[in-house]
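Quick heads-up: it's one chain on its own, the form predicted alone, in structure tokens.
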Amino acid sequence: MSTLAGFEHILRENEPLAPYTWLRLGGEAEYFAEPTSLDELSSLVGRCRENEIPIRILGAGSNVLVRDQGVPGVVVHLAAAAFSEITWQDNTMSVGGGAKLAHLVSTSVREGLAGLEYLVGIPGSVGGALHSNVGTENHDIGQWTTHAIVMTRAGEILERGRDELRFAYRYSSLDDLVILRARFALEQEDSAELIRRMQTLWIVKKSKQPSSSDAMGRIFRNPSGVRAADLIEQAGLRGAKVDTAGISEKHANFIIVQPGGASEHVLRLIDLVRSQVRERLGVELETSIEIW
């Protein structure tokens, strides 16, 4: 540890990454740490540049499938409440990227103020929810967002402004190493009737997706005017399995492994979908979950 001489207190070796993620799989990190504050990202951002360690990070681990091999250099775990702040006034919110996505919904229809409740049920954490700009048929947060405080790749704190972000379906121009706080505008509503819509939001959403209780993802990106699980069904996939993997019965686009499981059952599983959907329908399915 040499070369990362100094961030012994956040700093940790072989870390099983499996415990951090939704599927519950995956090697260990050659390094994983929880920095505390935005001081200590920033030196430890900064020393694996200087040593050219590669370096990731994980929020809620709601969209990440690690290989059983493992992951080389450092994972940094947003975890700290330095990152998951959530502060409002009027009808804007100001939350940090390590915040859960569900903390915020609540306290947004709580508070009065209404457009995140839509993505009620969504997992994952608010950076990784502008990452990749997720959403509902008809909302996302994108369209609430307003300004984002980064940090580059190259380690420098930037405000990129609503003039210079692009948000599009799953797709968000936010794809710098961290993004560190997020300013949302959102309308002044009344906190009870969010609370009833919320509600009745989550009911629909859960009577649709596996258990919350079993190890899964959702797998697949919906093409242009389609929904992936409609083609996966169509395929004739749906309950297909490759070893502990397996398509989930109640929802075509979620993937559920058994305990025991391995990420390579997963990975065969997914090449399955794809050739099969690709031979079949003619259409490319693209995977919505980052592979480390």
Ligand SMILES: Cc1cc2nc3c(=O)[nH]c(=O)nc-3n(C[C@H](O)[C@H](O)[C@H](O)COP(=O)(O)OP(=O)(O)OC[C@H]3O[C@@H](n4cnc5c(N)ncnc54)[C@H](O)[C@@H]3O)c2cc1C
Second form
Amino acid sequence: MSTLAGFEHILRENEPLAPYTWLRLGGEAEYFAEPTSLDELSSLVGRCRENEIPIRILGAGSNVLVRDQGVPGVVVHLAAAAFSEITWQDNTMSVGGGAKLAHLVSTSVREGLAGLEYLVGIPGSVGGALHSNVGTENHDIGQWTTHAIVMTRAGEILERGRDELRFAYRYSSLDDLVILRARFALEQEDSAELIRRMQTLWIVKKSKQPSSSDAMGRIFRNPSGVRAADLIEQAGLRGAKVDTAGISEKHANFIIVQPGGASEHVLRLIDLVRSQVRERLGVELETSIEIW
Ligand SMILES: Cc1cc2nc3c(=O)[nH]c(=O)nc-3n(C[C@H](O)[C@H](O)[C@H](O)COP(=O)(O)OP(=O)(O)OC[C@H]3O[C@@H](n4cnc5c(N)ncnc54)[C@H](O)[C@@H]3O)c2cc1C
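Now the other one: the form predicted together with the ligand, given that the block above is the form predicted alone.
And the full complex, kicking off with our chain again.
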């Protein structure tokens, strides 16, 4: 820990990462940091840079599969209140990257601000959502984003305006080390109407995905014009299993993991799905989940 001396109060060594991920799998982070302020984050990023220690940002862990052997370097978890503040004025909301997307959605709806309700039921943090421009078939977070404040890998804090931001299907140009805050321009609408719309969308979303008590991950990107889930079903893989990892019976783009599972089982199942879909349907599936 000598290269990271002085950060002991926010740093733990050999922290198991499974409890921080939706798949509840994977080994340990060599170092796991939970900074409580921007200054602490900034100093930590600087120290890692000086010592060439790899650094990664973990949001709510709904889009990462941590390998069984764990992750070298520092994993930073933006769990502190300093990174999750939500404020609003007129039709604009400003939100910390560590805030829960669900919290942003429910606050926007309550305040009569329309647009983000379509993201109801998508797990994760606002930073994670912006990192891959999460969304549904017709709506994504990028369409409402006007600014982002980021920390670059060099430790600089920059504001990226709309003209610099590019969003496409599950793609965002925001690939800086940390998305610290973002601003959204929304549309004013009746709050009661918005709450009804959000509730309906939530019921539909919930009915289509596995139970939230399962350890699960949403695995593949939809190739253009087709749903990955449809391809997996057409390849006859609904319910397919490798050891503790199985394709969900309810939605074929989800992998469910039984207790006591291993990331290696998920990785082998991903390989099986990719090779079968390629052989049977001639389509190359790409993962949307990030493998650490
Ligand atoms: C049940 C379920 C349903 C889902 N439904 C959808 C859906 O309908 N639509 C959809 O698009 N996705 C969906 N997903 C995928 C997932 O919810 C999103 O990708 C989510 O936004 C990831 O956010 P996170 O905070 O969990 O990120 P993590 O999984 O923690 O991290 C993912 C990536 O984001 C980066 N990251 C996280 N926070 C920051 C930050 N502050 N600054 C910089 N980088 C950061 C990480 O470094 C990592 O590279 C679903 C996943 C699950 C498990």
